[in-house]
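A lone chain, given as structure tokens: the form predicted on its own.
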Amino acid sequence: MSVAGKTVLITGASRGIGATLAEEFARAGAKVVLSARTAGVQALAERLRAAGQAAEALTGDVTDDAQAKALLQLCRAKFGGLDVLVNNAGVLVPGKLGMVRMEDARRMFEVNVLAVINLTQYAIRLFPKGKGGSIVNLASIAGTQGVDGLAAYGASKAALVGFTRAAAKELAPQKIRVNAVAPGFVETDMTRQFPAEVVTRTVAGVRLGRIGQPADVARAVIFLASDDAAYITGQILGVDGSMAC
């Protein structure tokens, strides 16, 4: 898959799927710009540079408009532009209906939807004129099929799916492709917050017989970002091992 030489901006890149995305894109020869709220993203960029790979990082909250602008400025200053945007940053707060706190629901929509819309609007101005670019959003099986106990989170990811499909149609004339990956149950810090019995029950419903790994998701994202997917846009690619919901 050809992403060598491309400049890739990845949000939520300090751990889990985001960190794996950063490592895999860099290993494939891409220049990566990483964003996260914690200092771990700086340490990751330093490790990548020590391995001879091109990496920069900026710590901050992706819902902050100033952070969004600064990220695009960093892409331009360090690498001359942007080719791929991966909207990976996300918040998941489980909650049964009747127990969902509105501040948690608002935060999920702010990070999972509104920050994506805002950063996308800035990013498309930086894509090469006439050549376009690629945007890959991290959705979820909770947003495509619904998951018990994740109604508010699923609603935010369903909104992201809708944004992905509409943006793909709107941006296609500019040769900008917009797709999403919808992971199932993946082993990350986010899913480790679930009780052990929930994890056991959920994995038992995955027909491939195992929990997903961040690398499973990263490979799908890199494919959609690459030139190999040049005629693919507006698609939601499930990476869930045939998980029952």
Ligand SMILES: NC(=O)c1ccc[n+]([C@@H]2O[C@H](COP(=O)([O-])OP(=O)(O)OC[C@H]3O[C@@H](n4cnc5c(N)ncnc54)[C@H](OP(=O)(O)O)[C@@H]3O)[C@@H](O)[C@H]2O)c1
Second form
Amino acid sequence: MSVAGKTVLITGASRGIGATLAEEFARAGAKVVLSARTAGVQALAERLRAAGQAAEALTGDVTDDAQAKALLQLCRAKFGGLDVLVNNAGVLVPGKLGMVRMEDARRMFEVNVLAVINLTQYAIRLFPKGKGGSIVNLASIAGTQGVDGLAAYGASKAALVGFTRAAAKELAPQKIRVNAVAPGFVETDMTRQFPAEVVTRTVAGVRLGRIGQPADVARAVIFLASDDAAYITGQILGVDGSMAC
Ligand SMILES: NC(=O)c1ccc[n+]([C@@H]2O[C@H](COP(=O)([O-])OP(=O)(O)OC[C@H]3O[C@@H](n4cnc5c(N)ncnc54)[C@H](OP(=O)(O)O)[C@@H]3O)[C@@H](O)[C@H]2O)c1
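Rather than the form predicted on its own that you just supplied, could I have the structure of the form predicted together with the ligand?
Starting with the chain above, the whole complex follows.
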């Protein structure tokens, strides 16, 4: 897919879907700028550079405005600009209604929604004038369908869906496309936190018969980011193996 030569900023790239996104974008010839709070993101960038790929990393919290600005500065300083933003960093604190702690709900909205709005505002200023760019957000089946036990997380992801659709309309005249993927149940640290019986029951409800892998999601993100999706914007692409919920 045509992402070769593009500069791609990926948040939450220290592990899980974000780390796979970094590897797959780099393998496809993109220049990647990676962000996360922990040092794993630096180690990943070093590994990619050792393999001859173009990669930079910055450690910090995506909810921190200074980190958002610094990320865009890094894109400009190292690669001369930005073509693709992947808003992947996310947090999930499960909890039945009645058990949801407001501090957890607030944190999910800060990371999953407000940080995305903030970083997007900076990113669109850096996309090449006249040529535009592409933004891909990591939504969730919890935001598009509603999942029992994930009301607060699902609310944050539904907000992200609303943001994606509105931003696509607003930014289309600048040739900036905005789409989202909505994964179902993907094997990462995020889903490893669930009890084994929840995992077994959830995967049993996936009609394609298996848990999702980060690469399943990465392929969809790269397609939406690429020139192959040049006429696609404002879409929420489910990547869930037809999961019951
Ligand atoms: N796994 C699933 O089944 C699934 C399903 C639907 C949607 N999603 C969405 O897909 C995205 C990736 O999920 P995942 O499963 O790969 O999650 P994960 O394994 O928990 O990884 C989350 C990533 O986000 C980073 N992160 C979290 N909070 C951050 C913050 N405040 N600032 C900077 N980075 C932060 C983490 O890095 P550090 O800890 O190093 O900061 C990590 O790299 C998320 O948006 C998630 O909501 C996942």
